[in-house]
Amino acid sequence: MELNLSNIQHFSVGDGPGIRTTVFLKGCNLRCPWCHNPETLSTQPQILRYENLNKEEICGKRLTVEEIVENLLADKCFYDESGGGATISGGEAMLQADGVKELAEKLQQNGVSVFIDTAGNLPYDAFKKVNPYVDGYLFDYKTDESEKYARIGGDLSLIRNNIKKLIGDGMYLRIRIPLIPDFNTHKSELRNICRTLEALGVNTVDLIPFHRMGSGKYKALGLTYEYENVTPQTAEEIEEIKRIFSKYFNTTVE
């Protein structure tokens, strides 16, 4: 079976625990303004264009299950030290799930620890499919309001019903809360987001601060970047965000 790639990225420290190798996949059933990875919203290869470098980057490419166990299983050794291993990211890796299972059993056999980043907006069969090939989910919550969701694509009660579901079925989940201004950051909204987590029986919750590293990206591509002027919340402002979500989670900043 083939998947739809975007990238491989050897040694990742931040898509979870230790070195481990994260596989982009490309395409995406939400179009967030803020996403640092536009590369990965079409299903389509396209050429990204760095004018200032004067350099073209071809993105997208289909490479078999077996490719890409041969190429995440170079870096094994380091997992192992490290206590890491692959991640499966997107665009929405869920969107692949056959082909995200049958690479995380595949993965599993070798002994490589898989983790899935996902934004969770899909029918819960395709968690189905991979949960008993892997070790937890990176899972994005990026609003408590169902009109901002269904903005940028999203079923908020689909997304909070595959939350619980996976908790129920004794799944580790991480939920991730991209923190982007004046979309989700109002202390009212933010408390709203902690009694719905809380209530669905999360316990461990990574704020994600915005930035505007895949500015170029947007460029190279030809896209207009909506968040190009929106300025990043100071260490002060994280910080005061952090004590919000502590009350009621084992919370880390990213």
Given for the second form:
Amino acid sequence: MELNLSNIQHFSVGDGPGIRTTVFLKGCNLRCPWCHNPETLSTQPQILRYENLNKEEICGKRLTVEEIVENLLADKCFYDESGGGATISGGEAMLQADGVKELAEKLQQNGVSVFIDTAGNLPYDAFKKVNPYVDGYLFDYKTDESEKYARIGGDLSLIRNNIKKLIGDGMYLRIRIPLIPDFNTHKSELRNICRTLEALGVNTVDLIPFHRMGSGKYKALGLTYEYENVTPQTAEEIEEIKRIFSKYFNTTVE
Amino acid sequence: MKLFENLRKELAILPPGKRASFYFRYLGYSADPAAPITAARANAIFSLFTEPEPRVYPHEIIAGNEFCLWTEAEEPLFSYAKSITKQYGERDFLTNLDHYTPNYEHTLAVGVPGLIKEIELSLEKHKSDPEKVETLEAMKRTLEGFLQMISRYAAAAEAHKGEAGYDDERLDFIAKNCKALAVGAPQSFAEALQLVWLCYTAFILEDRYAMAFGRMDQYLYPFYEKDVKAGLLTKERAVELLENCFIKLENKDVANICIGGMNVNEKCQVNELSFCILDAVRNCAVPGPNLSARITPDTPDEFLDACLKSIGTGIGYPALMNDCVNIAALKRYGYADEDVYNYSMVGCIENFMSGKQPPWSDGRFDTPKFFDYLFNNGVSAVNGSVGPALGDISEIKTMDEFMDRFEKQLKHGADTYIAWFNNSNNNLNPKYYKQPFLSCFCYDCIGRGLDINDGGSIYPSVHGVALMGVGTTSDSLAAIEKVVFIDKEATLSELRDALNSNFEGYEELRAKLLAAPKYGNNDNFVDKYAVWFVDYLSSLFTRYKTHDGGGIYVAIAANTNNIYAGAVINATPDGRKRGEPLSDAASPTYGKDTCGATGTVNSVTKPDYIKVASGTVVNQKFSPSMFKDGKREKLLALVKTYFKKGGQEMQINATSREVLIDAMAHPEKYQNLVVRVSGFSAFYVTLRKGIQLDILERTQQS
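Let's compare: the form predicted on its own is above, so bring in the form predicted together with its partner chain.
Let's see the whole complex now, leading with the same chain.
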């Protein structure tokens, strides 16, 4: 079986425990305007043109599960030493659930721990397929308001249900919250997020402060980045937000 | 403000006049101009130790500094003194002057008076051999001068008592320690450290550079342990004493300090003093103390983590050394086990039999320049240099044939290198260029009655050949194999024309060369050439011996010479343009290792570094966020895996790109910014722009 992916990134240190290799799959069913991986939204291959470097890159390739496994196993000794493994991310990784299941299964057979990074905006059936072969999920939760989720293409009740079911099925879950200025960082909303997640049984949260490092990729794709001029949070602001979450959860800032 | 911070300010104010060691040597030579050469040299050193007025600064607690060498002596005396000293001549780096770890363990055990007694015993034993008597008398005279210097430091401290700005307690402390050392062996930690520091100071007065401290946490530990148990010393005080030494190194030296490492039973020897030394070096945050940590498989994570924390402050120290690889590499040379396990580093990374071999020397071998000779039938297309003429490049039909001719080029290059090295050394007769003071700190010069370079040391001298451009060479060979022999996109003649025109008009070909696999991405297509590089070049050089029968080691290191060498070397088949730097040390070419740090490690650990006895330098740069709690443990796992896979050395730079760019624009804001430059640290803003850019270009992992 083949997977449609944009990139395999070794020595990932922000995508779960230990030293990991992250497989970024191509295609997403959300359209978040702050997204830092714009090249993963479409399922189609795209060309990135970096004018200042005089460089062109084609993004998007199909690799077999076997090819991906071989690539990932090159770093096995690093996973073993650090308690790391593979993270399958995207885009929306779970849109390719069948391939992800096969990849995770093969990795598990080879003694590699697998995490899935997902926004969770799809029916639970996909998760059911994958659950037996993964050690946990990095699960995005972007807002506590249905209307705002709908605006980026998401169904809040579906997402909440998936969190509940994953916890119910005994899966390890780290909720990841991107801190997006003027989208979800008002204190009242942050508190609502905390209450909802607490009620769902969540106990671990990673806060992902906003950054603009993806802006170069928008330019290379010939797209406009709406967040080009939005300034990242200050360390103090992040600390303040962390304090709110720490009252409810085991909280880290990535 | 801490003691060392005040001391740093005091030391920044230079005495009037100029530094003039030659002037004080001259005073010794001129006292008896017709003395036989060995006695004359001893006279000069005696004068160097006894004529300058020792200086004690208000915030010193360990005495000894080079500022006594400043003199206001005037012309024409000054120039005359210089010319006389020059007449006598002196060894230099290539002929074993410095880069040396003294036998501090023994020196501390017997003290300077003990060394003099040993000389007297040896004189008795060798009394019928006039040459040995002469050598031993010279050694003795330098130690007598050194003893006077120690006493004069005690007197200088006492003379400042009651003076404004000075502290009587500190002055008494110095005076007491120095007085004790003038008559016997050190008893306390402070006395032991004071003696080591005075030896180092004496070597600096002799104009030696890179005099290493060796395994400081081992030979000082018995003193530390005894004092702490007796309630006479705290960890904090030990750190303060060490800081008082290290701050004086500032950016003037590359004084290697070795901590950690295994003993003969292969057990890690990290102790509390290892941590104290780490703390003191980190607190001082000056580039002079070149801290090296010998890491063993059983080194506690706590220690390795403390090393990473220190690196994370931005000073880049310590360099991390894989004990298993270094020890296996050194064992190939037939040294006794007890000496192999007691090795230390001198200079940047060079492995050294502490106190048992003559000083180190090394040179550089610019591997990529041989492409130029091969492509142009023996004559460089750009710089007028010459290699063997092996025929027109178009005669080569296969990659094997290409490798065969490239190896012939390298073999001739190695022969030429050795001729240069031999000629430099053969010009110095060991009978006339003795080093009587240094010989007192090398086993077994005293017992044998022989100079350190004349059979006194139990091991012969070794020489290191730093092989440059493993990345550039491997990438070039892979590009030739791919573009010329597999894809047949160009002939070797076309490639030659492209190289000689610096790719002007050959942009398309250059793009194909650049697109070929590059070292550092765990791709065997190119990594096999790095394996070959180490295998072939080490086998070439280990065939030779030094003039006294020692080994020729290889290193995979470059300091910053990859920049200077690159500046004059023709364009290379990897797509590198003329004048651009060669790849740095044992690292992949800048910016070409794009698969993350694990990919770099997977590639870089493929060559067999047990064949690299001198040592390697692998530079890795990480953003400061990698050193925070929660992330640092991943770095720790990376380093441990790197060592498990057979990596030899890693030095890590923790300075962010943003900081470096800002520092280039606003050097005044970054006076204290220390950045590691391949093998040693330097203040970033003191570096030339080319080198600053070089650091910037190093792939910043994660």
